[in-house]
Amino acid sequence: MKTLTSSDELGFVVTNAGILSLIQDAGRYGSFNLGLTNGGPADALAFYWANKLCGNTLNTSTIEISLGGLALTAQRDCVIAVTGAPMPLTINGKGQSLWQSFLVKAGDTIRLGFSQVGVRCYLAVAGGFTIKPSFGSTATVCRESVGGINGSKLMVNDVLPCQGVINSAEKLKLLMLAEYQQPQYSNELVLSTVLSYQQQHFSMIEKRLFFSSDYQVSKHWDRMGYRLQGRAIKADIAGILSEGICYGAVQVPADGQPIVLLNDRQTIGGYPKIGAVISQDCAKLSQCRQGDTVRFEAISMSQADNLFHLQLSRLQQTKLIVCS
């Protein structure tokens, strides 16, 4: 266990690391030339609200918890919020709601159970976790051993330093997101997809079949990408020269089963790409698990741009509720 040398190092002690718990900020950008991928939150919307509920800026470090099981002990008084998949949350054994901020005190225990729907949730603390950046970001990418604590997932006895609250009840403002504005997670999903410049390698019949077929999430899904199972799609080429890969790219390997690439994707690849899923739907996909059903819907670049700005407008107009 880490030896504490000053109050600046107080925060939370990990007493149960769960299945996969990672430190994530908004992501690592500008390092593709070094072979380092973006990382960052798989569900950017839930990440956004976790920080917003704590009064943090967008790039503040949080914990991304996959499937559940994380347990922490607070070493100082602070404000936290948990958003995302509906994992049962308890503070000192008492059930609490997600999508709102809470005051926790030194000695309190925070536990997250296992979700029945959805995959990931985010635990933010006011002021953020004080983690040393790697290549300009705290985002953890285990495959590359960068970010977080020693480039790895959280382990039992890890200490996550954070700021304490101002010692004045008058200055403490706890917030919540109205229930009707909270995202709903489902085991069926439609992915809006912009056709790529490599679409000419897929015949009109193949494209129609692709956009009219249901696919299931296979057992191969993680932060790198989701491999799907369903009607095989064939390109007229087996591969291409390796090139940079965007977030949401839909690769079609030799077996014809599409792969949607996400945050921890490789920086280059040589499979033909039929299109790219828009960012807000990639976040929804990251909440799917094995057996969930997805289908693709073709949209234009202008439609994708409109959807992006519509969501941005909604976020800017959404007002949090002051609950204390």
The other form holds:
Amino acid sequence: MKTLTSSDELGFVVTNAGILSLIQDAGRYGSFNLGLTNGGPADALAFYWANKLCGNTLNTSTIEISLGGLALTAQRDCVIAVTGAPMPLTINGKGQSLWQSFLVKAGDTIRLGFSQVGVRCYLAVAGGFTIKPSFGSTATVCRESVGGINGSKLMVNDVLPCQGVINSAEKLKLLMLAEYQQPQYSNELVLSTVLSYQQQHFSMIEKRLFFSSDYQVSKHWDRMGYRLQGRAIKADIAGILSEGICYGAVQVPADGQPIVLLNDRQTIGGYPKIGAVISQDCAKLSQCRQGDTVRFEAISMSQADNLFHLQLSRLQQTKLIVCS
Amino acid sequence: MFDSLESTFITDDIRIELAGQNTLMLYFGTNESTTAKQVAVISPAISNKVHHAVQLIRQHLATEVIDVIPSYASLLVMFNLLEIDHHQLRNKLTTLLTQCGSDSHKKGRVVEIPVYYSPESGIDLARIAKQARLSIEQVISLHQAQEYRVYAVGFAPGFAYLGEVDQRIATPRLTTPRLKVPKGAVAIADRQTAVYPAQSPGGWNIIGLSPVDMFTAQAQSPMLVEVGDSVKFVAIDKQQYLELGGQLNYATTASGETNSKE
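Right, the form predicted alone is done, so what does the form predicted in complex with the partner chain look like?
Every component of the complex follows; first up is the chain already shown.
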């Protein structure tokens, strides 16, 4: 048995970093005064399940894999789970299902292929990756060079320490989420949106156009925001005095093409905003890519509240299946 | 369909609006007789009120409020949906902020920032002078002539929006931002000025370089200035700039498309 001191730094070695793989915990809150944005999982629901399946608390550090291509080698025995977009997952070349936790042994190679639908996956390990937080969080925001390992996306040969299975004699609890309860990813989406901010600067006609038109995800989509393409809508002002931007805010610059601002958004900005997409739909949007179609649907703040609490209670009632 | 909107006034010049699912927005300096469409103005008195509201919220609503983003005339309030809903928060803010005034009891600090102003360190200095029909020396002295207020922090870690510069040296942003602006660049955009905390893309007009660190991630207080503080720029010469750790071997990169706008 390895001693704690010698195995402290053991975990996973990155053998292929993929397109964009980032350490993410639940996000960085309380540092707006420094100009730091929230970061955190783009798809908070898939992130939630990855940690749940590993028996982790909700703020545990995971890897967010965008598009795919990540390969890791385990240096110790641990329990992991992968959730999110259906990326082909293999352990030593053998296929493995998402949405369940399983044991990997020291020396095993974990490989994620590329998904055809959906964009992001979460890889959690029981006990979490041991990453030193910056400003109270391990969430990586590359633009700010904050979080993760040295503020950067994962690179080949990075080592991600974790606890591992402390005693192999201990009975492992492996869990899975029933198939019918797994989120489905689609390339068409309705985004529930609360009218807010500068909505009074958009005429009734512009609002009706906005809520009745289809928009395509443009080539500019990332963790900062999704620029959409479709029917241009016009505000009666070009800009505003710079002000705080919330998660999901729908910003409309002079060209009339809406931008939905997500986790890595800049905290203040001066474009007019027509409203904000609710958080659970922002998570779904972050699983979309160029060419996918979205539509906005106006809901009231009370409906937004209801949707939040309904999802929460659904999550709390969902029972994971015990596999072992 | 669009009728569930509530815009309420706390006092005759503080208004609450919806922002997002767990965020409310407070607007300052608009009064009941004006429409919500009226554009807010930049003023130290309004900024004082914003600053005071931040203090009151931090002090009294620490459980309910996750974080706030103060800016020129607004304050974004992000709250915890598991603690409070927007109706209750509106009520609490309404009660709390009636005592919000422009005489902030906690006055901000005045921070001196040394700047090496020269055509060598400030590549847009000559153009600004020419456009303003002033000498380079006049531009430099006008930039130092007043105390600037920190109105907002954002765009990048430690990027403080300072205002307002003398109307005579106000200069619009570059039409196409530069891909690379050096750390420490002191720059002007319209009537705002700022010090770039790190090398980044940027569209402001550069008039000098400062050797100070605006943002030190590892420090106990990472930021040199906070919203509500004031900044006074003080000219130093090249020798002093280098002695204070400033560097001159920088090059701005040609302009090009960038994703962010400060």
